[in-house]
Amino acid sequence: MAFPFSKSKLPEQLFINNEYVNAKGTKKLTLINPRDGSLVSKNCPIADEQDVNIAVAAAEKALPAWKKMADTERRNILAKFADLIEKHSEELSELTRITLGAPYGAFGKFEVGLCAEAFRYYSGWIGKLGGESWPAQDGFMKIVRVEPLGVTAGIAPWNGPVGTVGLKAAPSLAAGNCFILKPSEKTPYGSLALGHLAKEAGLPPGVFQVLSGDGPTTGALLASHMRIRKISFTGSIPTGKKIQEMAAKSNLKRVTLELGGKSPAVIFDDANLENAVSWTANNITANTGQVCFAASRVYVQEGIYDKFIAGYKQAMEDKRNAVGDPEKKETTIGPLVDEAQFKRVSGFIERGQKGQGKLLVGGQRIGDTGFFIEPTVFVDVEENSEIHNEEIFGPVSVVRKFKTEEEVMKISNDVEFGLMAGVFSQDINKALRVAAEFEAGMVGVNCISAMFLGQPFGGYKQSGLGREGGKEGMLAWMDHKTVFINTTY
């Protein structure tokens, strides 16, 4: 079956019950291409209450057969879905690139590949969660079953609009749930196109559906719906709090939240300098710094500080030369996603130069069209400044010098974020000691800003609730039921 969508033929209908259909309401999203500010479309639909209710009803109808489907059959369908996503990686990435601005080779291929691998990985878990049992020593045999929750939903972020679908939809569907996806209003097209591939893979009507829309309308309707049993959200802390509140006030649905970070990279005097520079520079500029676990706080011990700064500055200047048109194969860093994000990042940089820190490199707009900005580094940053403590979500990092391990651990943990951290040292005992002290859900040793499908990913403190990835990521979409059998009557 030919793939029907491209940047000249956008998927601008809702995907409900295995069909692309017009939204019931008339409100539309306006999408802009960040490479030049040109209009992409004013016709992407916003799903309203009628649309959400229709999708939920279709999911409820599909649920009994889907959760009772033979393990091998459900596994094969999800594995085929993974193959189709991988096959159409370039087309899906193009549909995202026109509103995100992420180059294919540097980000798009990885992101779509993550989605495919997530479906492949979780298809392999089907039939492997057998529950537990206990002998009847007290007169009752106990059996613990793991069962699907029912109709579930996920709200994907704009910075990883296809990859995060795999982290949410794949474990949900593998667990036997039905799933409704709301892509970000900034990057909806790659997600909307997945409906075509889901149908081709053999997913039954109502099992996987896609509703484009905005947060105040579609997102709020999903979070507060009385018949949706779980919602997973990736995005900002303020929005995550609203999601949790709506979930609690409705039917107390389960919630998974991945809410970003301000990740510290701690570099000790005995670190491999070249390795530390490479990891920290690469991971603050990946996807133009629009990554939740980017290494945005860099702490360098005083003995190696001057050498690190020289290498880091040069690396970021080199990154400046990699910024360009995301449609060109040689480009590795594209623009920020839209004007609002450009103004946000630019505002942090402007305010940062007014007494918060010293600008080491970058800080300027690139060109006069599109939303391009130079990779930027501040040094001598005040500990209580906003550029040190708040998530900027752009290619902007801050660097501070430290003397002792105790000092740097206090600074590292003294924020409300706790998603990612990294320690750079050739003393493995020290590295593991520091890793244990970080208040973060993920910690790299001689690396940072990475995730793995087979292990749990998520944050401490206000960086979120729950975990995605690994066995924990699938159990998050299931409930436990204890069955006890009286053996003495």
The other form holds:
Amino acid sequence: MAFPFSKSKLPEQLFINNEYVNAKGTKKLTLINPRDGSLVSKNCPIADEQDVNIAVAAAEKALPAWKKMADTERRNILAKFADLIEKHSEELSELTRITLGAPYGAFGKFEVGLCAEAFRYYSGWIGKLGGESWPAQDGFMKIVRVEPLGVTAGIAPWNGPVGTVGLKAAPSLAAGNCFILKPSEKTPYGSLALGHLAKEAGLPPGVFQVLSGDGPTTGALLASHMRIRKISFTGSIPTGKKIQEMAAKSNLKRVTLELGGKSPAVIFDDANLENAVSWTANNITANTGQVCFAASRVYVQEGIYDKFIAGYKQAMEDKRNAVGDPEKKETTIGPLVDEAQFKRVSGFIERGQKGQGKLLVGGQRIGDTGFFIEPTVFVDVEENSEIHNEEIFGPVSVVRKFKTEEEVMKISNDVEFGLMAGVFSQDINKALRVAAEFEAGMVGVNCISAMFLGQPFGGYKQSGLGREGGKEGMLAWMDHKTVFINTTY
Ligand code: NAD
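Write the structure block of the form predicted together with nicotinamide-adenine-dinucleotide (NAD) for the protein whose form predicted alone appears above.
Zooming out: every chain and molecule, the one shown earlier first.
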């Protein structure tokens, strides 16, 4: 089947019951291309209450057969979905790039690949979570079954619109649930196009559905729906709290939250300098810094500080030369997603220069069309300043010098975020001690901010609730049932 969508033929209908259909809701999204600020479209629908109810009803209808489908069949369908996503990686990425601005080679390929790999990985879990049983030692034999939750939903952010679908939909479907996706209102196209591939892969009608829409309408309808049993959300902390509240106030649906970060990279005197510079500089500029686990706080021990700063400054100046038109093959850093994000990041940079720290590199807009910004570093940053403590979500890092391990661990952990951290040292005992001390869901040693599908991904403290990835990510879409059999009867 030929892939039907491209930037000149955008998917601008809801994907319900394996068909692209016009929304009942009449409101539309406005979509802008961040490379030049031009209008992409005003035709992408916002699913309203009727649309959400139609999708939930279709999912409920599909559920009994889907959850009872033979393991091999379900596994083959999800594996085929993975293959198709991979096959159409360039098209899916193009559909995302027109509103996100992420270059294909540097980010688009990675995030579509992540989606495909997630379906492949979780297809492999099907049939492997058989539950446990206990022999009848006290007159009862017990069996613990793991079962799907029912109709589930995912609300995705704009910064990894296709990759996050894999992290949510793949384990949900592998567990035997039906899944309704609401992509971000800023980047709906790549996700909407997945519907076509889901159908081609053989997913039955109603099992995987995509409803474009905004947060306050479609997102809130899903989060507060009485017949949706789980919501998995990736996005900002304030929205995550609203989702949890809506879930609690409606039907106490299960909630997984993947939220923001302000990840510290701690570089000790005995670190390999080149390695530390390259991980921290690459990391804060990947996807133009619009990454939840970006290494946005860099703490450097005094003995290596001057050398590190020289290397980091150079690396970030080199990154400046990599910023450009995301449609060009050689570009590795594109624009920020839109004007609002541009204003947000510029605002942090502007206020940062008023006594919060010293600008080392960057700080300026690039060009006068589109939302391009220079990779930016502040040094000598005040501990209690806004740029030190808040998630900027752009290519902006803050650097501080430290003397002792005790001092740096205190400052690293003294924030409400706890998603990712990294320690750079050639002393493995110190590195492991620090790794254990970090209040973060993930810690890199001599690296930072990588993710692995086979291991849990998620945050401590206000960076999240629950985990995606690995066995934990699969169990997050299941419930446990204890069956006990009276063997004395
Ligand atoms: P956001 O919270 O503004 O929006 C995320 C999603 O929530 C969107 O789909 C939006 O439509 C929806 N939404 C907004 N208001 C809602 C409401 N009232 N009810 C229901 N849904 C609503 O976040 P964003 O700007 O899209 O993403 C950026 C944030 O996401 C950053 O803080 C970043 O750190 C975080 N993030 C976290 C991870 C992670 O895995 N931890 C990954 C990517 C992004």
